[in-house]
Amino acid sequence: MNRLKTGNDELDAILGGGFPSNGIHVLMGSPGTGKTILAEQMCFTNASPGRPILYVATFSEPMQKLVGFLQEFGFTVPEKLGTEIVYEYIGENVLTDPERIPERFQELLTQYRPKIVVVDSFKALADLMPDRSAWRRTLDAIGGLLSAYDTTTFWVGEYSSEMLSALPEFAVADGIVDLVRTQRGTRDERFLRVLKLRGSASLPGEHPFHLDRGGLQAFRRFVTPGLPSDYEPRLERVRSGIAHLDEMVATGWLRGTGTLVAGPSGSGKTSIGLHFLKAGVEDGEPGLLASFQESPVQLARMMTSLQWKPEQMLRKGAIDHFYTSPVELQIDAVAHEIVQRIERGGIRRVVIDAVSDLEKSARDALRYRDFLYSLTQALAVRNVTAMLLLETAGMLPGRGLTGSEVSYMSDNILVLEMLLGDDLTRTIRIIKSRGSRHDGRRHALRIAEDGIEVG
């Protein structure tokens, strides 16, 4: 099956390769969700000289309008305007008799030959018709010629989900792709699902999406990696960096597991994540810290304290620092970079500080639970060594370590307690250590001028 390309790999893979030719799409949304921006991103995609793309406007957006807000972005090229890309304004002929659209869109087909028709709104058509029977006359006559024609057609329409069952373009369309913008706290987030798709393996669910200046940049809806078929445990061992914490655990961490290191603010787990990329470093293992509150400033400042050399740690095959905002944080779309990243730079340790940064982004518990365990899973068939920071709330023990259930994804737990007395105390336990011999006594932790300790 040919398939015509979105300007976005991870929309076309979302997809199963793109959207299928000689079909007709429905790109439904409320106002404002990106519905014209991706229709415009995929005929810049898609032009090529021959058969010109046909951009069909209504009257809900003058020809003008479009055209004009198009310069403000990247996929935009002007010499195409004319010629591979035509625009036609058919506001004023349907509005004066609704009954000449079929015979419109004929003089359209016939003048051009489009390879691609978009009509923006297409529910603007309808809104005119007196009633559903001349509307549905009207539609069974458009469907027809745009099939006779062999060209992809894209309806516009700023349609909700409860119009999916009542209207008949729902039923002609083969594919439906709904865009939806919700308001999380002070910020929207944007999803789109792949309501239908005929003939193809389209990935269900909701999958985030944002708008830039590059167009629509959408992310697979993270989900569990399937086994290799070639995968094989590794039962060697990786150094923690940090001078007996490796003695607690056999000699060292197993290769490809995943680590939870849980405690209290200020107890010492950015500071053991880092000695676990160090020593990575020093073994020639290139290492990704994900961090949602250390920004590279920060972060080369608490390196400096512990008397390293940032500029030799933070570098090209050392430690790749990947920094986003908790502000704006969105959880697939973290996740892809970190795997864009382990692939494109040979990752063998991962940090991520904080996984509770992750949980407080996810739209609900279950999501969470379910992407955290896609995730692990991820670094886990990589043979990615990781470790998974997590802020617990108080400073004394026995109060538990989370109220979700990230603990028992995890192989390996280290519970980070801070005793309060006349002194303040730092104390370092392991709880859990699948398939590998630990010492489960607490140990006093101390954070030294050079580092870190473990008495």
Second form
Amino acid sequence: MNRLKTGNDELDAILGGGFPSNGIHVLMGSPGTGKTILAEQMCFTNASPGRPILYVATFSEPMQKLVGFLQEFGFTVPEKLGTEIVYEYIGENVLTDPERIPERFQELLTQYRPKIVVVDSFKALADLMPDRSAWRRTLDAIGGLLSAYDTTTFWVGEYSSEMLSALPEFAVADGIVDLVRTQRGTRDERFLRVLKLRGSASLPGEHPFHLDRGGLQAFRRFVTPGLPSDYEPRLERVRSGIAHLDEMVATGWLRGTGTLVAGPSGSGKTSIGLHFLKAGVEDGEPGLLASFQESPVQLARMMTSLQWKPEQMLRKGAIDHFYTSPVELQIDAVAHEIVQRIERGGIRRVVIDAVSDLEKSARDALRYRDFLYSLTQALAVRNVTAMLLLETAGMLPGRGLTGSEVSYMSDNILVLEMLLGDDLTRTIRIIKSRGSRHDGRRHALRIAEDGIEVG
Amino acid sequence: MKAPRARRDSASRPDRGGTSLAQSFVTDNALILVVERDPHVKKLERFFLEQAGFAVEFADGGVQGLERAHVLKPRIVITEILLPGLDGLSVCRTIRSDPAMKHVRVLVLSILSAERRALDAGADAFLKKPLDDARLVETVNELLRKGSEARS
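Could I see the form predicted in complex with the partner chain next, after the form predicted on its own?
What follows is the whole complex; the chain from before opens it.
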């Protein structure tokens, strides 16, 4: 089956390779969700000399707006406008003689012989029809004509999900992609769903996307990976990099396992994570620090205070620092970035600082749990040893440890506490080490000038 | 402001086969009988074939198609396989076995991926829908050319 590329590799993958050619596809969503941007992005991606792409606008004064806003995007090639991508406005026909619309479409098809037809907004055609039966006749004629001809069609419209079962457009369509924008706090989140794609396997569920100058950038919903056929669990021990901590577990920390480090702010989580990565560097295991709190400047400062040389630690092949602000955090994008960096850089150890930031950015508790399970599995099947840092409220770990259901996904759990008396006392204890005897007593944790010590 | 438009004169626009429509084989208004029930396909076939200089007649089903073929003696019959009553492959076989229609060329244009079956039934060419106008006109011209050579 031939497919049309969307101009975004991730979206192509979601669609099973792209939109099937010769189909009629609906791009639906509320105003401002990115439908027109996606349609235009596809136009420029597929434009080439020969048969043009026909963009049919149904609203008044669309050309100035379209051409004006298009120039803001990196995918736009102005030379293609008017030659490889042609615009036609049929708003007047819709207003004066709506039932003549199919005839107008036939004129346009035979005039341009387009390889792609975009109708934006298709819903406007229905809205201006005198009655429902007139629209059904018109729809049948337009749909039949576009199906009969060797062209791929996109109907762009401000449809909502409630209209899916009520409007005949959706029965005619071969593919339906729903673009959704929701508000979370002060920020907007966008995701898309493939609701229908005849004769083609697409990835189910909500896939996040964002709009930027490059157009629409989607990210596949991060899902649990399959187990590779050559997967073998390793029984090798890895060092934590912290004196006396390794001896507290009978079999030590095993390669490919995940350790949850839970504690309040200031309890030493990030320092423990950095020691773990440093031990990896010393043992020839490249590491990745995914952090949503410490910027590169702050991280370098921390390393300097531990009397490490940041330029040595952060060099290529040592510790890769992936920093992204927690404000605009997109969890699926983060997961894909982590996996890509692991594969690109031969990463053997990963520290995520902190999973609590991922939880705040997840749409809901269920998605967070599924996501975190998928992420820990993605690390495990690659035999990557991981530390997940979890910030807990208060001086003692409480609800955060079990309430978010992170604990059962972890092979080991370290709990950090801060006791406030005349002095600040930090402690560490192992409360879980799957399949291994361990010392579950509380031990003093000291952050000295040259690193962490466990007493 | 209107957006710039593409050139509309079809004679100067390269078509998908790499030749312009104006360079099409000389058709001398050859008659083509189209056996097709889909009104949308019929509309498009009429437009593109007439624009290329052919005369076009239609039949809605296989039986009517054979009747009209006998009467009209078209140079080419274009038929869908899925037809009410007598199917397009039977139309094809009947034309092939009729000495009175030995010069009639048959093009099967179908929604089915059935090129082998069409050729086995005696079709001279097969095209899969949806309708690609450049390939249609190119194929019709090719059949006419072969037909002319065979007759001479």
